[in-house]
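Shown next as structure tokens: one chain only, the form predicted on its own.
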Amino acid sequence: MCGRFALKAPPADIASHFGVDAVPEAAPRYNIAPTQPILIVRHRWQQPEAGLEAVHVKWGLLPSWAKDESMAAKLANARGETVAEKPAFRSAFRRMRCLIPADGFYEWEATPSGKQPWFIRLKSQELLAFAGLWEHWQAPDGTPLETATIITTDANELVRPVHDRMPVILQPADYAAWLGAQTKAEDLKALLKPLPEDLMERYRVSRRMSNARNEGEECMAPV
């Protein structure tokens, strides 16, 4: 799964990352939680041949078919393996998927002295992008809410000994293709996979995170 992640590139340095032409001034974040807002990277909406756009939406998908929003925080993450046919998911994989930002994620490993959480991030620390779902709801009064979750995957060598699940990163070469409206979908499930532990690192990170309402950047500092 993918509970925590952290983002505190600044706006120039990911607009230049995904190319898109300005992104919403935000204060850096070392402990982003589920229902909390996240930047997302997508096609415009109903422009797409505008090309991209960065906005902030809630993280936790809500089918636009949802009733309420109660069942957001029990979507924050998706399973690659089923995606493209639970009804929660199946619409916003054929149309509206999106990158998500980040600079790296936490895992906990049980320990008997209690949960360690780690920071794991890429070796060359730079900006990654886990692949996404966004949709687009509309309350009963009819205010409207944009929300998002996490694509996840078996864990590879490096994240397993800490947790079976990892959030799918995107390779940029990959990205146009997860984001194309054109992609088969054959080809979309083909990158839904661990990216390769030899292109990433993890460290201990303070159990102080492990809290949702701390913030700064003791959390993913190395302990």
The other form holds:
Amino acid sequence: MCGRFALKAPPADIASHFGVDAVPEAAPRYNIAPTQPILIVRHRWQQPEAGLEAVHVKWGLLPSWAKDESMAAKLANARGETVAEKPAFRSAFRRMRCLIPADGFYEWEATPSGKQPWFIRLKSQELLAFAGLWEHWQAPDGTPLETATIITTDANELVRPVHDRMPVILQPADYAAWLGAQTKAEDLKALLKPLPEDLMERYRVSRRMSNARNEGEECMAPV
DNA sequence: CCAGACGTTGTT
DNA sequence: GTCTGG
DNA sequence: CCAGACGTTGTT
DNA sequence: GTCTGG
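May I ask for the structure of the form predicted together with the DNA now, the form predicted on its own having been displayed?
Okay, now the whole complex, with that chain kicking things off.
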């Protein structure tokens, strides 16, 4: 799955990798947790021909029909195998797809002595993109809220010893298809596969990062 | 018809 | 909003 | 995802 | 055990 990740790349690098004009200024983040703001890349809202934009939204999808915010916490992830059909996700799957930039993500290995966190990233150490969905929600009093979720799939051989699920990572050649309004559901589903393991690497990190309050650079430092 | 659910993870 | 269960 | 709280009363 | 906060 994907319940914690890092995004430390400078805004200018994110802008050039994804081809967006401007990325909001933000400090490097090494321990991003559900309910926190996350950066997403999407077609400009209601003017898709105007290109891509990068904005911050809350991590945890809130379907437009939700009565209150309580549902969002549980929807930090969506299973790729069922996301096209599940009531909470299918509408976003059709019309609200996004990319979620990251430098890598964390998974926990259950060991006799407790949960051991690992950091997993591209061997190239380049920026990567999770396949995501976003939604626009309005509170009963009219207050708007934008949210997003990260799609998961089976772990590949590199991740499997640590955990049996991992986020869907899209390759740059697939960004346009994932975001495109014209892409058929069948072709979208074909993108929701584990990234080949030979492109990735992993290493152990400090257990101190398991507490989401610890946000320093040491979270993703090898131990 | 109305009422109620709508999710993932890990663990058992 | 839309589907399922009663 | 993991960590941490989980309660009421009365008093300050 | 289950929910909330980060």
